[in-house]
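First comes one chain, alone, set out as structure tokens in the form predicted alone.
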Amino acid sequence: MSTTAAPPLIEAFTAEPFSAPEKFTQFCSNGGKPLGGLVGGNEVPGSMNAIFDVINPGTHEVLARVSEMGYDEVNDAVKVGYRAFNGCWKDTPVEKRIALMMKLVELFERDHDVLMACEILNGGKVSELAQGDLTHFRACAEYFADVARGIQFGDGGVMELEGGMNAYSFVEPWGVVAGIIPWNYPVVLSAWFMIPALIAGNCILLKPSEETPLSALYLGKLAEEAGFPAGVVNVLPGRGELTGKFISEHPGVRYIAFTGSPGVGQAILQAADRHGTRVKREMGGNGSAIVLADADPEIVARMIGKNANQHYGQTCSTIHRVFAQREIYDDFLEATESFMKNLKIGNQAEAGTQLGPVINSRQPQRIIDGIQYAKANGAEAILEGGHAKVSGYDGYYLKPTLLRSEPGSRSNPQEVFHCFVNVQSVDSVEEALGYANDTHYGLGSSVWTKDLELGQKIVKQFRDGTGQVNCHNTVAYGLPYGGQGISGGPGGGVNCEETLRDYLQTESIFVAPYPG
């Protein structure tokens, strides 16, 4: 008699009890000072004398000061990365600046709960989560390390042109090029920066949200420690609004890695390109997903469900858009309400909590006002969202969101980042698409079948970078991950060879005979 085996349960993201280790209580104390930003090697305070606070979402608690960095720090930062690299950097050989890339990878882990405090702590991560985003720090060096070994750098081969001419390409880093950087990831947002710009041979700005800053801050100083040359490594924390701004209106800053919003990603387009600085973004998603008939009903609602809260919905490729075929609308709808109402509310660092804190006092009131405009837009709340408490903490919390709306409604046509699902019936796959791809963004989509043959036909008609059959916030290393529409673009996308090559620019150079 043979026996079929149950499919695993499909649990959300879950916290482990954590709390902070005394080095990173010491890190943030730094003596009783600001942390200030790190300029040429140094700690700076800041010229503008303006300080801010970096609390915990989850208590209000203030984990530490840090001062918030102008024009003269971005200036001074752009100075001294081209002294390095002028001086040294450039002409590191490029084993040796893989090296000193896997010293940092070293320090980083060996400081794993230091980190781990600043994703959970700063970040408010469950642990469960921000353990997998401490694992691409490694993942991301070693893979742009053995992408370095196989790029040319300098010249290139010789072509021998008519009249004794010769020509080849010259390769060669930038100089200084800056990454402004969001709050939702801050660690694997900074590695997929930093580490292929460092390993070209750039010196680097590195601007970290002013929400969640301590852990490039505390990057710069493992880089400082691994022995990366004063001024190859600059971290300037403030506002996007002060010193976001004052990076891309700089002329001696080469490129630019942004993610954010597309609002954001547009002002500084337009700032970098009045002098030429190139720009890659990656700005935000409103991700959709595709259920056929054919899948279970509730083995899919619990795997859209979980990659629907990774991080509460605060991930850019969240799926906010669900149109499951009619023939199991009702099943899928009701799983997917008994997965959203039985996640855990609670405190990200205590044991079992699913659904923490947002970020920050404002997005409580931004997603609220999302669920009141795809109400008034025709969706029936079957989860009405909204503030939640949680006993002994005053924190941002906030109810998933579950909504019903009629096909073709457009009833939640922005990216509304947090655990918010609005699902809508459909007759055909054609009926889907058109549906899926009726949107402004295109970073990410799904497909949900049994049948995968027909999901790869499917998730190619997307509008989206990344298309997936079975699966959602899927990254890979050697694959792009980018956007269409205003969710991206130029480039192709990061955590690919172009990735490297984005960092890298080429001169062609011709030599003719001296004539006469």
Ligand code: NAD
Given for the second form:
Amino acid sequence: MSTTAAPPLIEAFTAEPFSAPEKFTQFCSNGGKPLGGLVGGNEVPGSMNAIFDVINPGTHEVLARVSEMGYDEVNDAVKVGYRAFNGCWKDTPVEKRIALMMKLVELFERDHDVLMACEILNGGKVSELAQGDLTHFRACAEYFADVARGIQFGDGGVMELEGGMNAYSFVEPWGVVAGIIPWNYPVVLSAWFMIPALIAGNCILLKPSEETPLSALYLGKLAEEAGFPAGVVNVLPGRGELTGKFISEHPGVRYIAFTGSPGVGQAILQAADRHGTRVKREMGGNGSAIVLADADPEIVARMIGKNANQHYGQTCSTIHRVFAQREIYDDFLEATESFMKNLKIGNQAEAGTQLGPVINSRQPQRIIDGIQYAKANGAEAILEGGHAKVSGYDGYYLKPTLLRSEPGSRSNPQEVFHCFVNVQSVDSVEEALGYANDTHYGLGSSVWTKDLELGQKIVKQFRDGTGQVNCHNTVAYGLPYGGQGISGGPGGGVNCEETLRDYLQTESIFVAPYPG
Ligand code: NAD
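And the form predicted in complex with nicotinamide-adenine-dinucleotide, for comparison with the form predicted alone?
All chains and molecules follow, beginning with the one already shown.
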């Protein structure tokens, strides 16, 4: 007799117990000195004499102390970057650059546990999600190695023009480029910047968030060990309003890849535009999900709950806004409540935790303000949210928030960045699309239905960079991940062929016979 196994229950990302390896502790303690930036192959203290604490958001423990990089270090990094660029890096054959990158991948995998400690203890992530994040480093390197092997570097094919003139394109890296990245996915977002930028032949300034600088600093050390020439990989930790601003205002930086919030992205674009630095920006979202009447409310509630709680809602395209067809609205809401209220709140390094701490002391009030905004604009709380106590841990813990709102109510705040879901009922797909697109954001949205053809027709009408049917927060190398509206641009997004081209400039060369 054959039996069919029940499908596994859809669960939120969950923690395995985790403790830091000795190598991480040694790296953080740095022989008793604050960790410096990495400039020209040297660890440098900051000239501003400013040192900041890097903490574990689940315990408030200080994990490391880090020197903030000032104008002098940014300026030095630009100088040594050009020295390395002109001295060797831009003429290093692409296969040699790829080989160095694959060596870095090997070292990354050798020190997997150190990088896990950065993500879990500093980033506040549960291990199941952190494990998945770490797989991106190799996948990203292999993808861009393949892209680089297939595109033009140097001279293109010659066109013959009138009068015996020849013309061709000439493709080369920009020189010194910067990546300014946020705190929420430090390894993934370092990879998405540094791998294509370096394989394209640029020297880089990597500016991690002041909240989570450890993985970028560790990657800088690994890059040196891998054999990248001094000055090719520079890491500049510090606050955005200082170190970040010095980078975006520096005329020697030819290209900036920014990932972070829309307001900061707008400021960087203005600062950089003054001296003609190209900028591309991947910014925040306010993701929506449309649930059609044919969906199974229990299964879809668990899938949407899982995605809404990915990194506790601190993922750029997190689902905050849900529009469910009236026929299944009540059942869907009930199932979502059951999933969300059973999320295990706890320390991110303790077995079973599904909802860990938010990143810093400012976030709880921001999130609570978002909940208040929604309630003041007509949303009714099913799960109130607010501060949570986790026995034995002094961290930034919050409960999940589930709200219901009248159709068409203006109760959705800006990107909340926590496990926060506001559900409205709708009578038609058109109504749902109207509400879903009624936002300045445009990063990622999804439709949940058994009818895959209809689902695809609907997602194509989202004003977002990513439309998904029966999934959310999905990325794939080879397809652009980018935003529309205030969520991103210009440029083709990350993780596609155009991304590598973004790190290259093209010049048209015309050669005429000598006149006379
Ligand atoms: P943030 O905008 O506050 O900071 C991002 C980076 O910019 C940090 O390194 C910060 O130090 C720096 N910075 C801040 N002010 C600056 C200034 N004036 N000049 C130069 N640099 C400055 O964002 P955050 O709080 O770190 O991250 C959360 C945000 O990032 C959310 O909006 C989230 O949606 C977004 N995000 C987007 C994506 C994406 O791919 N679209 C991915 C992850 C996160």
